[in-house]
Structure formats: structure tokens, C-alpha cells
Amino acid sequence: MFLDPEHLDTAQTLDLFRSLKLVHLAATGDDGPVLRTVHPIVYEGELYFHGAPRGEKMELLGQPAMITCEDVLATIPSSWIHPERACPATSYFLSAHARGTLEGVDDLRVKAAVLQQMMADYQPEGGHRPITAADPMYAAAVRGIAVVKLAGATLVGRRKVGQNRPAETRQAVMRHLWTRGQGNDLRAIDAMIDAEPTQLPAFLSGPARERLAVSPTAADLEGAVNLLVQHSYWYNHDVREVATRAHRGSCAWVVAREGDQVVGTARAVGDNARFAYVMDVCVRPESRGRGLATRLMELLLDHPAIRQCQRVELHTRDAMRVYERLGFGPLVDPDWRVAMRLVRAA
């Protein structure tokens, strides 16, 4: 359920604990306040954490206590807010906080099942017999091992990304985030839309008010390939884990969305200074012949990784026109395709 600009929803706030790591465990207990770093694991809705079967975190089982995380995204200097007034620097982040009681979990079906869960949020790429209670291989592991799980939890996810400010500051914000590109800046520029997405700026707008995103998701990676293999001539169902990986491995990335569907994609790879190359421009054909193609180019080009490249280079059989009006020529290739290359001055 959607609260309000400032809260996270109960999926959103789950993932982020999924999403990160490490989180806060902060409870009470005999000799005062403990306060310890655990690894979160989601599973079926629900907080756990594991450890030894002796020691602090289990002379807590059955007190209250909370588990917390936060995602720092960026720091905004007082300058982006007023070029005179200074005030303390203000950080954008997503939080999230879970109240409960601390449970053991006797079931061994469940432990196993817990610890499983782990595995496959901290390896995914796999490599190891899934965990199960009945495999000799764990069985006295799993029995031996403690998971605890925060029991009866209260979820309360929350977002600090400067939506209370006028709409003309965050929209300033967003152009500073982007110019300076650093850290998880361009991720911030997505929460801030995701948590007032009728402000979407005009750098980041499509012709046809397609949202263009610049820190892509899992789910934007998932589309993206979905449509280079289904609408591009180079790429085929034999080669997805290919793109996949590529996708992940590359400097700068820009997708367009309608909705949740991804209908464009571009994609650069390079050294950040000297030399980019495009790859992967991709638009869904119903959305082709309105100046998409166009929008996701020049936003690539400027994306913080590839602007200060001095030659930006791509290969294209189909599409000279759409990169000749970026500033894009011709060179001579022996190959079937048509070499194109941007030269940039110094």
C-alpha cells in the first residue's frame, strides 16, 4: 500500500533489508543496551538472523528489539539550496525499521529453509547443494546453528530525499545530482522521482512523457534484455546471460519506461575520460519513430561517465541518421557495418 512521499511501502522496505547486508540489532538486556550488526534475511515475509547457538544475541530471545538499516544515497551541499546562506549539509537516504520480539526457530524444515534463503541472497550464482534439514550433509548444522527471528515485527520504511522541498529546488537538486554524477548520486535522482514522480525533470522525460531512468533496477535489467532479444537483429535467445552480464558490467546505462514496462535501452562502456563505446540502443518498435531513440542518446552521451570522453565510438547497419544529427561521421570499415565515431576536443 502507498503511504506518502516520506514512507516506503511494505515491499520496498522488506527489499531494503534484503538489500543490504549488514543492519543495527538493538535490544536490552541484562547487563544494558546491545547493540549488534547481523545479516539480514528476508523469507516469506518475515525478518531473521543467524548466529552462534550461545552468546549475547541468544540471551536476548524474548525481549523486544529492533532492526535497522539505512541506504545513504548523497550528500547535498547547502550551495544546491541557496548560493549564499550556509546550514548543515543534508543527506538523502532510505531507512528502514523493524520492531519485534527476538523468537528461536526450533523447526528445522524452517532453519534450513531460513538459511537457504541466505544463500541464495549472498551467492547468488549458486555453487553449493541447496541446504535442506533431510541432506546428511547439513542435517547437524542446521540443528546446530541458531536462527532467531524478530517475531510479530512492525515494518516502518522511510525516505528522506528532500520531498518537502518546492518542487523548483528539487528539480535544481536533480541537475546538480546528475552533473556531479558521483557515488550513488544517480540513484538518488531516482528515489527523488520515485517518491514525487510528477516532478520528473526535463532532462529525464521522454517525447512522449516516457520516464528515462538513470540508475536502472533488477526488473529494468530483466526488460531491457527481454527487448534486445526480441527486437534487435544482434542479439538472440542463445546469448541472454551474455547480456545480461554485459549489462551489469557497463559504465553507464539509461533506460526508458512507460509505466513498469521498459520500451527503450541504451548503453555505454569505457574508461571514463579518453574513450566510450554505445552499445545496445535499442527502442520497442511501437515507440520508434517518435524521437525516443534520439532522447536516450543525448542523455547517454551526457551521462557522467562517458561526457568528458573524447572520442565516443558504436557500430550501426540501420540507424546512421538518428547518430549523424548527435554529431556522429562515418568511417571506413572493411566489415559489413558502418563505423561511426563523435570526436570531442580536448
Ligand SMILES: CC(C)(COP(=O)(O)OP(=O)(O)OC[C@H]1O[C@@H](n2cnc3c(N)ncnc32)[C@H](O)[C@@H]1OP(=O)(O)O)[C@@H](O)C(=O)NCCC(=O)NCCS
Second form
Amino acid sequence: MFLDPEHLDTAQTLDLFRSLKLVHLAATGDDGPVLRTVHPIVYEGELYFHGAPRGEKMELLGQPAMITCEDVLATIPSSWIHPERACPATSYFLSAHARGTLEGVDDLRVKAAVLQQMMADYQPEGGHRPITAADPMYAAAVRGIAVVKLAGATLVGRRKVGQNRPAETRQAVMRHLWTRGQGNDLRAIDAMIDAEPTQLPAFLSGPARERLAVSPTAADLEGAVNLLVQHSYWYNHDVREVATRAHRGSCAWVVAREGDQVVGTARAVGDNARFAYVMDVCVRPESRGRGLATRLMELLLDHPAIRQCQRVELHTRDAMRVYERLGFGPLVDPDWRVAMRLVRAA
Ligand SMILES: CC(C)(COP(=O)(O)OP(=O)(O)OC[C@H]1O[C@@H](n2cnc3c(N)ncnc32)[C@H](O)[C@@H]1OP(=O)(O)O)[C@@H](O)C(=O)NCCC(=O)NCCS
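Cool, the form predicted alone is there; where's the form predicted together with this ligand?
Okay, now the whole complex, with that chain kicking things off.
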């Protein structure tokens, strides 16, 4: 597969538009340039937005237009590159633009599907009746809201994540991002590796061909939950939704991938100061016995949200060796007379 370090492919570009809830629309109106903010909707590989039927944007129908977006990942101080020289500071980001012609959508079925897609993206938890053109509750709204397509769009997605820097500088930047661990720093690390997968820093290399990732994606979430449901003794198929929520709600979660497949996962919850609790450590059977769980655990314990916690606990039935090697010992605490717990029904 050809990997282009500078450009995102079409799917990644559309994902970028989908992940950003506000983007910019630029066109030329009767009175000159127009720049507006719109909610992007990606439906069947095309870009849409919605608006008031008599709004200013509707006067642009039939005009060429661009929709642009950017996702700022991290600021990179010059001191990470050179101890004295301001070279200068920069930021890493993903960006995209789509160029096409603005076309009003009249087909009520397509309008409803686009608006429903917007609901799925903006309100994934549901809590509403799906929008269809045939539903009397929505008929007037679907007719009344304007839906606009960027027709015939050409898409260009870019990443600027230090690809032009020498490998050792990139490794140093990844280390710094991991140490700082704020905002989107961990996403920036994974974006840097996506751009140059062969330049994996030591702290993200698995014992064999695995790549450790510190900012798991939606695909990783599905992979990790599948792994746990199939290969752990504490989950079963009934708790897929709970496992998904638990991973989303964890302050630290790392995975090991081989190709696109998740082969190991570990997560923790904590307060970033006094206490953290490790859960859901699992490695697929074919990858066991060569230190992958140990690597995942080392990474998890060094995670920016966990590394300052004074006390880290876990429960295990039989895999004590993995944890003992990392300094864990049995929990015997004379100050804690009674351990109490509250178990709520699932
Ligand atoms: C436990 C698990 C994560 C270990 O993954 P791994 O990648 O094989 O672990 P590592 O290679 O880093 O470490 C392996 C060590 O742990 C020990 N170990 C692993 N699983 C064990 C088990 N079930 N019982 C006893 N020891 C175990 C191995 O004997 C080995 O020790 P050694 O190197 O001294 O011989 C993996 O077996 C697994 O996913 N099991 C099912 C889920 C599970 O039990 N998770 C842990 C719950 S806390």
C-alpha cells in the first residue's frame, strides 16, 4: 500500500469533516466574498449542510464554493526542537478542503436521510424518533429546512505533523507530547505515526510487530470490545454496550494493533492524583507469552492521566506475574479495615 505522509485519503478526509462539528463555507455572492460557518454532514460520501430556506446561504446556490476545516492537534514549542534557537514554535494539525458547486436538495427522501445522518453524528445517544420523509411528525420540517449539497466535490485532506523533520526530531517530539499529555497531544502522537508508520518510537513498539496506540479510534473501540468479549473471563456478549461505555469513560486507555487489528488492550480510571484502578487488560491468545501485556501495562502506568497517581490498584484472578514484574504486590493495608463496595444492577 502506498502511504502518503502529507495527504489524508478520501475516507480520512471525510472522517475529518464528520468529526468536526463546525466548518467554513466560502463562496462569492452578489456583493462579494462570503465566509460562513456551517455544520458539515457527510452522507454517502458527499458533503452537505443545512440552513434556513430563505437564509443568505441559499442565495449562493449554483455558485462554486469551498468548505474547509482544520483540527488543531498540538502546539510544538521551539525548545523541543532546539534548546536555544527559536525556530519558531509551530502547531500540528489536520486540515481539509472540498471544492464543488452548491446545489439545493429537493428530494424529500434524501433531505430526510441527510438530516437523520446529522442526528446520528450530533446526537449518537439517540433520544429521538428517526427522521424519515414519510413520518408525519417530520414532514413539514423536512420540507421546510433547506439542505444543500456540495456537488461534484473534489476533496483534499492534509496533515502537518512534522513529516519534514528528521526521524530523531520526530521521536523527540513524540516523547515530549507524551510527557506533556495535554489536550490533543496523544492524538498528535498517533497522527504522527499514521503519517510515518515505519518510524515507531521505542515507547510505542510492541515486543513483536505490534504498534501501541495511545489515542484509540472508534475502530479500536470495536476491536477492543470484541477482544474482551471473546477472550476475557469477565465479559460476555450481553455487556458489549457496557464495555463500550466503560472504555469511552476511561481517562487512560491504550491498545496494541497488528495491522488494523486490535491484539491487546488495557485501560484505567483515576483522579490524576491519588488513585487509579486498572481494568480490562487482555491480549489475544496468538500474541500471548511474549511480553505484550507487560508493554501495555508499562505504557498505561506511564500514561499522563495515571503516572501521577500515588496508588494504583487492580484485581486479577491468576495473572499476578504480569503485574508483579511491574511492582504490584498484594493489597494488604492495615489502615483499610473493611473494603466496601456498591454493586448496581447492570
Ligand atoms: C493475562 C494476559 C493479559 C497476559 O498477556 P501476555 O501478553 O501473555 O503477558 P506477558 O507476555 O506480558 O506476560 C506473561 C507472563 O504472565 C504470566 N501469565 C499470563 N497469564 C497468566 C495466567 N492466566 N495465569 C498465570 N500466569 C499468567 C505468564 O506465565 C508469563 O509469565 P513469565 O513471563 O514469567 O513466564 C493474557 O493472558 C490474557 O489476555 N488473558 C485473558 C484475560 C486476562 O486474564 N487478563 C488479565 C486479567 S487482570
